[in-house]
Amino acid sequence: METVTLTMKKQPDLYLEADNITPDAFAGKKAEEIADLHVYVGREQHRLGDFFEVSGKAGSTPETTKIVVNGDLSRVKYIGMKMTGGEIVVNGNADMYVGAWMQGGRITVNGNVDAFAGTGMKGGELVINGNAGNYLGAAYRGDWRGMSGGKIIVAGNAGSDIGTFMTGGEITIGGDVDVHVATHAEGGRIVIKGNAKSRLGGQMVEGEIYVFGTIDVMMPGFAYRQDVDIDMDGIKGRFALYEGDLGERHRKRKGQMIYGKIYQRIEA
């Protein structure tokens, strides 16, 4: 695998829209060609090389291309957007839309990310070794197509509205989450190893939420069913199972009604 290294040398006056920072866009290119790729600050088009030092060369395909991005990227959007393969390592904080609509490959962020990371994600793996903002793995605003595949792992906390309109894939949060988890979800799995606030599973029709800590307020549309023993990521415990959202229409599968499920740990 060939490696391209980008090192931030100039901060944008506003926000830098850099959807070309992907193995797909870099594949088959030398450093000088990568530096000539376009980026935007507002309506103005610039060169990637205006903001980053570029070294190394890309592989012949996305799958054989690794990108390492160094610096404060808290004003850089769309890193890894729609990527299909390869690897990106971000050493620093990043702005919105990291890994948005990605289909394959792996992104590792050694820092925090802002909102809409992994939005509309279809495949691949997004690892955030920090905190994540709102709308993690959710649908874009006004859309009904959330995360459908792949895996998101957050070491720290996550904001509100994670997994909105989720239909597949898996999100694991190592810390706490804010309100609205898996709203309108029709599949997928969300694991919260810390605490949750309220409005988990609102209008959810299928999928699973696991909470290892506390839930401030359980949605009234979820009914307690039974206690179950679960081994999740090597952590064993007894969980209370709730099914819902009972106010929604639900499909049947093999004659059985399908519900969204919330599991809350009650015993270690």
Contents of the next structure:
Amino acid sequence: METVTLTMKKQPDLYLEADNITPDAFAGKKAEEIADLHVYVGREQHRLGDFFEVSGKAGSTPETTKIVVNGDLSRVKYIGMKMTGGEIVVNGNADMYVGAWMQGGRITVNGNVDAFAGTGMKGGELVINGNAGNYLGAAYRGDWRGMSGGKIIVAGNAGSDIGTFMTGGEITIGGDVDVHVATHAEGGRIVIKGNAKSRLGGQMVEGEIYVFGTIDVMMPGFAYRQDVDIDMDGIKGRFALYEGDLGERHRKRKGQMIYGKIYQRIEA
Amino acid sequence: MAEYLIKNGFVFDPVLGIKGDVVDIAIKDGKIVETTEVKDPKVIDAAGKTVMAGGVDIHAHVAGPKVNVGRNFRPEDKLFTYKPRSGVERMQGGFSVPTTIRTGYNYARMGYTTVMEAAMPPLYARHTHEEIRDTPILDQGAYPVFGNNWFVLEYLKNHEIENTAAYVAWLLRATKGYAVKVVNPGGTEAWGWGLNCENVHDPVPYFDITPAQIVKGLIEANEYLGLPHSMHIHANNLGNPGNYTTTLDTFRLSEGIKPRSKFGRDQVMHHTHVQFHSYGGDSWGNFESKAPEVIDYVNSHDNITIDLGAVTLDETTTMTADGPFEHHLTELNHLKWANTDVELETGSGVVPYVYSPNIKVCAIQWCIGLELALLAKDPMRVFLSTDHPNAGPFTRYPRIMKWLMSEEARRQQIDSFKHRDKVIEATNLAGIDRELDLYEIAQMTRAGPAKALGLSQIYGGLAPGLDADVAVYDFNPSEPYAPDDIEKAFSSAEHLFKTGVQVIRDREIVSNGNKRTLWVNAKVNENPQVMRDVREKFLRYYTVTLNNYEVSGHHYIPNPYVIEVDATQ
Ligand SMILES: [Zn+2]
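Form predicted on its own already given; the form predicted in complex with its partner chain follows:
Let's see the whole complex now, leading with the same chain.
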């Protein structure tokens, strides 16, 4: 594994669109070539090297390339977009679309991320050691194909509209979440270790939501079924099982109706 | 204006009957002229290349409220498709519902110069014309929809052809429309009652009229006026298994009616996107092609023209004034749905759709579109279209040309279908070895549609006197080529002239052209009853006044091309 280190040396006047910060774009390149990759500020094209000190070199493939990004990245968007392999470590807070449409590899953010992290994610692992903004692991605006694979782990809290149109994969939130969780999901699993507010699973067709803490308001489209004991992948305890959204269409599998499921922990 | 001489190209022109001979084409003052008439022309070396007239699209949805709804509610259609401004090109984006700017440029890139917007809701004609105005390069017209219009339903219930004609003439003038369009006659209105009209004899609730009466009446009114284009129909029962009988019943409504038009067309009915109307079976399980039955009728009745509505196997956006159909579609694919009721006039719906080669029905639909073209006896009456964006984006026309011109390309596609054997069983395409030539392509994409539109005096060919709309493609028909070479060459014209202005040079857009909006001004005898009805309906029912309805002035149509029709005799 070769490592490339990017250290922010200049803040953009607006925001930096840096979808080239990926092992895929860096693979096979030396520091000077990486510094020459383009970034956008508004409609103007600049060099990555105009904003970052670049050191080290990339591996020959994405898989053998590690990128470390240092500095205040709160105006840097699209870090790790569409990456297929390798590793990115972000030391600082990052702006929107971290790991969006990611297919493989691993991103670790030692800080907070703004909205749309993991948008349309297909695979790989996105670990956020701070808080995440709105639309975490959601579908792109208008799209009905949300997160379909991979894993998102947030140590802190997350905003609203996480897992919208999710069809697969897993999102784990260490803290609390805001409204609208797994809206219109057709698969996947969301685990909320803290508290949830309202509108969990609206229009949900399939998939699972686990809430360890409180839920302010349960959707009227979810019906309580029974209490169940669960012990798997770090989810442990007695949970109340709700099924829904009853206002939505549902398919049958082996003669059984499939519903979205919300599990709320009753006791550890 | 600059003079041009396009030298030594292989010319395909059905108007002059040139089938690939090396001929020089001269351009002067916006027109094609004899080569002896140009004195000091700029010479375009077209040796080893293909030269054709600019393409003419008789049916596409490229401007207006439902196109814009498609743009608005499908941001994902624009994802990663934006291109910043560069040179004379303005910013553009979108795939199946591109921006107006991209619509103009992408048609031009394919060598197309005239495109008709196929369904304009009269109430939103102003919006439609604003989008047309903002679409560069192309000459365009728009067809107002009449098939569910309360005036038309009331007049035709009593077979009042003269009143219908007077209203049609008034509405064409008010909306600056080009032709009489009919979409699911009576069915969209019936949908206001939660119903539909699935065959030509289903009564329309309240109005006590049938689709057959509406269609026949509008053909008669169209011929009473002698409009350039014929009545242009999207029949009832679109998209349903077994609907080919409705299609044939609709065709038969034209029997015995002769064109009465000075504009050179031979048809009295243009039936659009026939692919969607050529289905057999009675469920999606036994869904099959009835293209041979449908095209046989067209082949033996020369007062009908059609366009294909060929499926391109893409993710796209369906949009139509056939509101009940779009509701049906969203119930099938569970994707998002937008719909509108347009007061006394029409309705509409918009739903995204993915034509997947892994889905049997989609693959059968793909076969049907191509079968219609390959079984057609007269390419001057069967036109290439995708009903953009319904069966696929217009940018796939070159791919359709590839499929029509190459049996090998079709076989490759069929072999890649997940349900290959079942698809072959339900269709006829695998047994068709016909390969269209460039002359036939020029008939289907230039001369044919121009003639059917009543515009053969300006478009569709390279005869002296016609508008200088000329495309040069980097395609050498005298040398061996691979199927993909066809698609590549016709996706990116090397040179394009629009009314004598070079808009593409060496594959680059170099001018936004001088686009014109075509509309038909039909003069009729004064008709106090119809004008009284118009005033009364606006007072009683419309949410706008007459003054806020009419499309007039430079703002909407800065560069009009008015076709005058005199129906006062
Ligand atoms: Zn259409």
